[in-house]
Amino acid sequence: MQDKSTYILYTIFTLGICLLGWSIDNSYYLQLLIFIGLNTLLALSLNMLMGYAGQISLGHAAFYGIGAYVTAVLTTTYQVPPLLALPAAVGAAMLIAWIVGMPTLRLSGYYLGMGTLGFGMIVHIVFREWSSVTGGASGFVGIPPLEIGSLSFTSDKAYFFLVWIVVLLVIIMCRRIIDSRVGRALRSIHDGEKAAAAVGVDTRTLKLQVFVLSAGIAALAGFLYAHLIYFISPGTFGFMASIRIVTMVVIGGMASVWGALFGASLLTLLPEWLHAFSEFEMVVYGLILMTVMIFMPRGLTRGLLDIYQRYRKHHDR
């Protein structure tokens, strides 16, 4: 049951979207709300595996590049509407996902991490090597821009109130399964898959079940992306893409839905200020996860609240 100030937030969230999207006519500023609801989309997807149900991922990416191939080629190739090819690319990342999951989640710590970089790199391969259907290494040209009846998302204002209310019913879902007998039974698992088992959770089921859940949202992510920019290539969907995914989890703040849009904003926002130091893209991102994780474990959400709470403490003495 979701209590009082959770239905507050969801109103102020609302109303923020609102007046950004009402009140903001530059494409560039536009351009850039849309890709931090984007990437939300896939910090929640890796949050609800990663956060919740403590599952390591580093090929996730791959799952949002499967999503934008599906669309891509339905509906450039096939001439499918996006309405149609929509629930064809979340089935098959959720598809795949089932049958990838299967054997690998079988796996736990720094194996299932390095089972599932393996898979990551499997789909980036075809993406790149299988030119006849996904173009290849040239990317894939000529989507068509997304189309729901009548409706037409051609301009950036309409595809960020589209983009951000697929956030918002995201969001609402997850936190739904969260506040769930299957969140507490995720948060078992979390905290000790024993444990879980020993209790009655059917721990293999739902780490299945939560795996096959971050796959579709991400696929979902990646249909929109597609029908956003026009044209895709494997390098989007890539190991970097992987570990962007990973870090906005763990600075955003693990187990905690908001704060996956927080580190989505904030990783998105980053390359734009930090233009001079794009050739080190990597050693960037790895000085920002030490740093949080060494005086933030828990995130820069959590961690900053925290800071809070002692503040006000020490301040009513």
Partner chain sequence: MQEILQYLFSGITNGAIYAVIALGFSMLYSSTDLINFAHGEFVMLGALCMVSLSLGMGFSLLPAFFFTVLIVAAAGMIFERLAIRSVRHPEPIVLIIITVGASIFLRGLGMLVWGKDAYSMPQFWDLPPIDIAGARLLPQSIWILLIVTALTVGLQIFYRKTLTGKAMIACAVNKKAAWIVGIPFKWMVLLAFGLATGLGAVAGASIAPITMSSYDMGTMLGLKGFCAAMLGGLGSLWGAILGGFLLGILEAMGVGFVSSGLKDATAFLLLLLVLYVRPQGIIGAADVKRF
The other form holds:
Amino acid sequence: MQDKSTYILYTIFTLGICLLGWSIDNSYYLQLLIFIGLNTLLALSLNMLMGYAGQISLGHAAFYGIGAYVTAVLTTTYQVPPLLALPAAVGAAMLIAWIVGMPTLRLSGYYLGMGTLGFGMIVHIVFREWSSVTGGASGFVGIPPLEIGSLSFTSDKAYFFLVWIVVLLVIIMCRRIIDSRVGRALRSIHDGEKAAAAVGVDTRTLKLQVFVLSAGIAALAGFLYAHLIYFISPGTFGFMASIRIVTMVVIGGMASVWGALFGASLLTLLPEWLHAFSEFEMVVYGLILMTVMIFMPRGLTRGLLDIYQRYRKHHDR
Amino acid sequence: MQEILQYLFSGITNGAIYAVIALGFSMLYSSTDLINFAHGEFVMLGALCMVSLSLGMGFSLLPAFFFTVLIVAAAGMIFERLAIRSVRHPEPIVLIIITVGASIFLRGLGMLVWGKDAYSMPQFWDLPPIDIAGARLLPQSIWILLIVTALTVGLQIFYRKTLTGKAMIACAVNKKAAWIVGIPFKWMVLLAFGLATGLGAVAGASIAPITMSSYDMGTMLGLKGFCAAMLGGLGSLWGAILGGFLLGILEAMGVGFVSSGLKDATAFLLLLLVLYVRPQGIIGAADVKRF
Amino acid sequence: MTDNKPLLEIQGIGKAFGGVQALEDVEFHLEKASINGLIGPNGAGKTTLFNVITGIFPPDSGQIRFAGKSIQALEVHERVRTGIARTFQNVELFESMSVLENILVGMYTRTRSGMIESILRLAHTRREEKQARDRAMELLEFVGLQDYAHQKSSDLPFGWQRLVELARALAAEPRLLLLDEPAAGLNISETNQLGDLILEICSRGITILLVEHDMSLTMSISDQIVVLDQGKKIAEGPPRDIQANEAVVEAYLGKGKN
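Write the structure block of the form predicted in complex with the partner chain for the protein whose form predicted alone appears above.
Expanding to the full complex; the earlier chain stays at the top.
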């Protein structure tokens, strides 16, 4: 069906990565692009849960943090090679998601929001208080760089390519799921949980599956973050971080894979563009969340497009 | 013994505050079916306004308290009018994101206005702590308990005896029917927001003397207030009171006998426990949406 | 074998909401490959009975047996798997999806690929997807909407949305199809087309239970009619007998008339 245009998009995307990677040598810009990649992973992860299956999570940074802390502890404290720590980090997040998801995803609406928020807070408190393992509030230092065999990802350029190849793979994975039997069933839950059950969709199992998948993607981003910065602290994975992920999804437009990329890019670049932003960060975030949700619930890109079309219709008459 | 009593006193004081915050959540939920994730930020506004009015502008206690509640309630009503009422598809997920957005916005605004410093102010009565069996009880705690009692009685009278209160209950039970018999539904929602945020301001203004008030105090207080409301039974007046005191006391005991790191975790562990096991709460007023 | 046993047996079903007895000791059964009308005045408990059969809420008393087995313990989606499909009174399509995708969701219980298969897209997954799409197109052809497969379902006129919902229910390959007021909101020619479709579906061996206010449609296509009034079954039999039944006339027109 849409296979052709999708493959063209993938090709453009890959060419774009190569072009950026080869032409940029400035490490500031490379770092920025790496962060866009990490944020895109987080936005994609929450988008699967919130955009497609319609289940909100206000504690998603917890899984990001679990990915980062598990690899930090394993590779630093226990000197496990990163390649082995990766499945452990992702697996731990998925396992926790599975255990927590079972009771949590039975909830809906506000209760689901509060439940996920509470979970995120508890994980954040564990990072902060369990200092013998996590280093406590002051953080965890000395995480080793990523080395896989003879390949070492210490340069910004190498990390840039690594992160963006992962992003591409995750995008392909998400698109494939969305266009499949399971993906359609997920979207049906979003459109109407009652009707979905009435046509035979096992809503509870599916919601749990997508929650676990989503946790895995977020943990993957956490893994990459830890080996990029070599230092992690609880503040990175708190409530504000969860809200930032929600904002990326909302701005990019729920239920849109490319929207996640857009939302992540915008929210990574915006603070860099506006220098005095840090003071206003929260005010601006709050305003963005409210106005986009009130006036363009389908996201910024589609919202602006709608307004443009309405304007043209008006003008033509 | 003396220790337990001391923990109990601090638990009851905190519990009373949680109860007032929980009342705000519960009354808004029972009249509009909405949970305001920004409620804690209105508590913060209450505390900081109180500090500014009484210390910065030299208002005496009562006028400062009165204007604080008035200003914050007005802010709550403006929020309802500008944000909540403009929503075209008021599904929970949309309203959650909007109220979360509002909470971030207000916190940022608080930081711009008051800066990142924490403020303190003197107690309502400038009296020495009362000594009961070796444990200290702050006079402010008695104030807070008095305020909780007054609010409970006041709300009870409002709902039972006044036409507006009854109309608000009617809207909660059946919007359409309420509209048909001529109750101005939109006005009721606006009023409910004003009352709920006003309650938040009362909580904030009452704790300003016993805590350090800063722009980021609201989130935790709001969440704990919500947890208390859930614990007792969301939508129930007595549930909010019960949940508030229970949370306050459990938290104080947890800090005293287990670990201080447990302080914030207690509320969230209780919250998850309630959501999973008994979402209707101890008293169980609301029918919780569980698929 | 269970060959000449009825497909669905409703045994002494009772259901109360608060103080209102929505269903009281309702009892009847449906023969295989028959069309059955379920009629009664508003509030008679027809939709409640549908919800009990499909498992949306459990009955207070009584039993439901499907193909000889009790389905009491099965959840909503498991009942679809055993062969009970339904449509809704107010049409509940998945609005963000195309017409074809709606039908494909309907095939959920008859296809298998899980999340990991969908990521890997191996040969057998692609084959299954292709077969599902072909089958979905066949179903759309059956209801005459093959040309609108890629339209967004919410863009179709209401009458066509009903047909999409019917096709979606058929996609689950049901043995029993519950239709909740399928003709509501349709014009006369659409209603006639619907009647023909229902007859055609039945001739393929599917049992149909139909709640419908359009009496001429119900009477003309049903083999058997069950009449509910205030939660109780007041009559049962072939259309001709029902039309002559005094209790039924009374329920519809009220006592003491004529």
